[in-house]
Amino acid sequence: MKDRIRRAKEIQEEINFKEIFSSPARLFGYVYFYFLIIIVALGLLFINKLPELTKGSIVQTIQDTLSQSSDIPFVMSMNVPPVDVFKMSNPTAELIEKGKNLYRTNCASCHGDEGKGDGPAGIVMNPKPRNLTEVKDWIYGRKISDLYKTLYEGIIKSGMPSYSHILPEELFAMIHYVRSLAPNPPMDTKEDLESLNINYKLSEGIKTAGQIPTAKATKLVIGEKQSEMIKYEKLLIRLKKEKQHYKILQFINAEEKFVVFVINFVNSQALNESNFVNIIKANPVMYGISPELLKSNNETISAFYNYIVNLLNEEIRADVKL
């Protein structure tokens, strides 16, 4: 019992609150451990709740390619005539002169009038345009086959554009002029020229159809159909009104079919009475016309045809070529 009383006094002496407040260092020692425990507890709580706190906050960065739509590109039609590579490899004075004019139009702005790489457009380029009068460090080379590749395909990393839109004969002309700017241009072997011919199908020529994006084509078709619908509505309204007053129109059994026939006939045929009669002979009902018209005399048929012509002249002369 005495030991317990003595131990209680020792503890009381150790935890002397008056001394704690009178000694800041001792106060800090006790408070530090309390704060440390609180901070660690809050940190553990935050880590435990982190999945819930960040749920739904991550922005989706992967694109859904299935929901994206793409269209075919616009492509110009091509009709490139064949060329004889071996003949075009001969640097005639005519070809060089032609190449000089093409060079001034297409190349001088970057490479300069004399080919020294000092053209006004090349000032801001990095790397600078090639000095064509120098013989070293050409990316593809100075042979005809090398320069054809350069001009046709371009060199993206050096800012050299592609001139694939220029005809092969013009490319050869430009090549011969460029080769004349520097001394001792290397010669192509027979194998080089044969490979050039095969790679770019120069002896075959190229003939391809153009294409336009589907969206653009759809818009054009809709525009054409809208124009046809306007013609159709105008003629149909006029026809229904006049059918009540003109006896000649009794030969029209189906106004809608007849109006469609008239519009298509005007758009696709030379408008004359002979063509009109020949077309409806096969199946007049299909065109909304009674077969009785064909049994009538020539005067009646002519009167019917002339009514159509007058109707078109009055209603859609500005839209239909008569």
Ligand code: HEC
Given for the second form:
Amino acid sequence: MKDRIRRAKEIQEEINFKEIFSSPARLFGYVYFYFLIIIVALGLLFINKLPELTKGSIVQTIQDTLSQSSDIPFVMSMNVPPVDVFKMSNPTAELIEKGKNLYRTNCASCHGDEGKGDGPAGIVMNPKPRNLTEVKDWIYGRKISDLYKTLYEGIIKSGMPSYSHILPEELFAMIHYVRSLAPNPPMDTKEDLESLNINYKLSEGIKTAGQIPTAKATKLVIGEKQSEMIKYEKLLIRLKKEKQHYKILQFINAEEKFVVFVINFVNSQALNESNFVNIIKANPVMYGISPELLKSNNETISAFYNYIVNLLNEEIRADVKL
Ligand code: HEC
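Now show me the form predicted together with heme C, since the one above was the form predicted on its own.
Full assembly next; the chain just shown is listed first.
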């Protein structure tokens, strides 16, 4: 016990805690070594990870600009169902309500929540987005057929966008909502509605084309070309070799053209001898075949045709599905 007290006293004298606490900055003297180790360790760790950290962030930026912002989006092809213009010209409460929601997402940014032409995106526009609650000064007018034209085609030069990508039924819904914003919307005649139907093929319904991002499409095309190129190279090598041994191949006077012809022929599904003769008759030189072949006897022509069929079976059919 006594020993311990003495030892504690000794330590106290050694470190002199009293002095440390009276000026705490001195404490640093005792621990700075450990700080040093920690800082150096962190520094090493950071340097070690540096390439990974920076590499990651650079790749990220490149991917962003290449594959996302600069490419067109994927759009499914759309089946536009046929609509009955006469039915659609009836402003049901349901249609107006639907139109109001569609208006909020598509139009309010320019024309304002209430249709007064005071949306935030319209402030800097000249001319200003139409105040849809006013009756005066419309360019196309407020009839259903007029509004359909405005929405479908837009008024491009003044900044009113085209909404041709929106389904006809939804366009009608918005039209009825717009017409409900100002008093006494003018009525369409029967002829107006009939020509609306004809102009926009509304009772027919249409299928719109899909769209695939350019990068993806390019990859698909390159992929296809690559396998075509391999086929092409293989056939060309084989042909050049065999030409020395088979007399019949003397009728080929441009191997490159001939190989392209053979590759296309396999895809054409028109695979029989008389078709083959008819095809090359039109322009043998175009297919790399000497016109002399057509002057020779039937057996020779058959032999030549059979050679092609063999070529197809051995070199192409193996990996191409007819
Ligand atoms: C980018 C802003 C913008 C958006 C979004 C927009 N418009 Fe417009 N719109 C305009 C401008 C600008 C005009 C005025 C054109 C002019 O006076 O030449 C206009 C004009 C119109 C007119 C008047 C046509 C006429 O006969 O004078 C109608 C109706 C209309 N817009 C409806 C709509 C509807 C419905 C939507 C949503 C589906 C919509 N707009 C979305 C900017 C916009």
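Residue numbers count along the first chain shown, from 1. All of these numbers come straight from a predicted model, not from anything done at the bench. Between two forms, the rigid core is defined as the largest C-alpha subset superposing within 1.5 Å.
Novice: Establish whether a shift of 2 Å or more occurs at the C-alpha of residue 233 between the two forms, with the two forms superposed on the rigid core.
Specialist: Residue 233 C-alpha, core-superposed: shift of 2 Å or more.
Novice: Determine whether the C-alpha of residue 95 shifts by 2 Å or more between the two forms once the rigid core is superposed.
Specialist: Shift at residue 95: below 2 Å after core fit.
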